[in-house]
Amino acid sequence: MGVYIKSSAQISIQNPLCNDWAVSPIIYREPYARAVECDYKKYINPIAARRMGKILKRAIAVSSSALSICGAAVPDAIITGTGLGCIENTEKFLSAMTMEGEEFLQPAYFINSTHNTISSQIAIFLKCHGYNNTFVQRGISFESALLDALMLFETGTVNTALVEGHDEMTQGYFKLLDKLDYWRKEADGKGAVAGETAVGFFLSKEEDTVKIEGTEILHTPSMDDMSRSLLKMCSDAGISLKDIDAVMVGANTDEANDAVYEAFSETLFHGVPCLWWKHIFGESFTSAAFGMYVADYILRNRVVPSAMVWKNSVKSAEQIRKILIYNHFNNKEHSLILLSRW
């Protein structure tokens, strides 16, 4: 049984719903950046859009675009991963309650503040009455959604699925994390750049260029644990560890964060080309979705953008047929996703 990526779409701190980032990425020097919005009138009735927060409009635009690319109509399932959910609406509702008590509160903020609102709004828009689920697992939210989808495919429950990662970053939440030295300081240029995520993948059993070979999620693993998981994943895919042509890691220029990837690459993939994406798309709880998005682009187009090379240069993009995506959250939750070109 195979699961293939038929299409994908993104809205981020790069130009939305396109791949301009591969040729001329927008470089951010400041530590906080919000997503570049697209023209939502192409996807959503302006009257309906007035009642939607940015994250909901992005989700519908990304879903519609991903389906349009491959000519699909309605998926069998919609599965979303989100770390913060509709935090902007949540903040607005709580701020209004604090300032005004329980009087004159706008119900739209409350209705659109729950985490599963994202999947629900996509389903309503697409008129999809199938399986609908949301995973809120902090830094492995997207990977959890992907794993759920793969299990549905494996059991024959679905033939197609929309799997997405969505997160927004408000100024208030940015400041809270900034107090913990989570973000880049302009003086030294080290640390992560805050980003926003809106990535959608249309997955299908029908064969296509890029296949998802498997995914694993591990909690506080040792290097031996990582090695065993990788060997099992490769065995299930019918390949060996040496068949992996490139590793895409979640490095973000923060010293403590990147040290984990340095150890991983040197121990298990010495000399293998290492790619990265967070310096272009930013850091968020569901940023692993961008890692899979970039890997899909590289395999599908047989080109490696120079900005994506972290260490060990790529001799020939044509020779890259299998990419391992490795991401971790606070060095506690670790995830592996293996893609291959068919």
Contents of the next structure:
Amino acid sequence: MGVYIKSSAQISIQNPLCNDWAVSPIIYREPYARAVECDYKKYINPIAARRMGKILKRAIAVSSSALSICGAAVPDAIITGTGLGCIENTEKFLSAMTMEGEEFLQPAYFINSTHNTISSQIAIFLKCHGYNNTFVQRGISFESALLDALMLFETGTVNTALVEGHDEMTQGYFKLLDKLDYWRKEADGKGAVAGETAVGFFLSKEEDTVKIEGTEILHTPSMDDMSRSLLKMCSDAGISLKDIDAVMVGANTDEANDAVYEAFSETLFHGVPCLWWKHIFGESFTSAAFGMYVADYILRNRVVPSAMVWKNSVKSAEQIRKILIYNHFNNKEHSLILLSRW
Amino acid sequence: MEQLILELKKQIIEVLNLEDVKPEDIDSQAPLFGEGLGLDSIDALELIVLMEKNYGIKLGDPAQGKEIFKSVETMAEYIEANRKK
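Moving from the form predicted on its own to the form predicted together with the partner chain:
Now the complete complex, all chains and molecules, led by this one.
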């Protein structure tokens, strides 16, 4: 049994619902930018959209887009990962409570302030009565949603699933993290750029170009743990470590963050091309979804955009058949996703 | 009254997030619920909050809502007669 990526769609700090990023990515000098929005009227009736925050509109748009690309209507399951949920509406609701007390709270902000609103809204919009779940696991939220989906496929519970990652980056939250020196400082140009995530994948048991071989989530692993986990993942996929043609890492120019990837790639993948995505799509709790999005694009289109090469040049994109995506969150939660061109 | 109706239309657009609607698009006498703007029960809650917050009117009897929220005009008339701020 295999699980394949049938289609995907993204809204981010790059141009939405397209792959312009691969040819002419938008480069941000400032560490904070909101996502580039699409025309939501194409996907949602404005009256229905009036209570939706940005994150919900984006979720509907990427879901609709991913489904329409492969001509699917309703998935068997909708599973999303989100670190912060509908944080913008939550902030509005809490700010109103702080400023005006509990008397004048607007119900729409309250209704939309819960994390699971995203999966629910997609289900209501698609009239999907199947399995519906939301994973709020900070930096491994998307990977947890993906793991859940793979287990549902494995047990034969579903034949198709929408698996998504969603996060907003409000100015308030950005500033809080900025106080912790989380973001890029203009002086040296090093450090993470914030991003917003809205990525949807339509997965199916039906064969397609890109197969998800497996995923692993590890908590504070040693290099030996990583190695063992990788070897098991490769063994399950019927391959060896040297069959992995490229490693896509969550490097973001922050020295402490990137040192983990340096050690990993030097120890286990010396000389193997390393790709990255966070300098283009930014950092968020669910940014690993963009790692999978970019890896899927590379395998499907047999092209490696030059901006995505982190180190060790790619000799031939045609020869890249297996990509390992490695991401970590604060060097505590680590995740591996293995994709192959089928 | 005309001034209050215009003010109310602007507030309704803002509080209900009717992005593409302009005050002149709202017929003062058209039904707010069902037809017309097509508002629903959650919008009714938003309008109750709006009246209390902006005009100091606390709706004691929920049954009154049906008459008060019939149209922007009926809302304005009720606000004019009962406003505390």
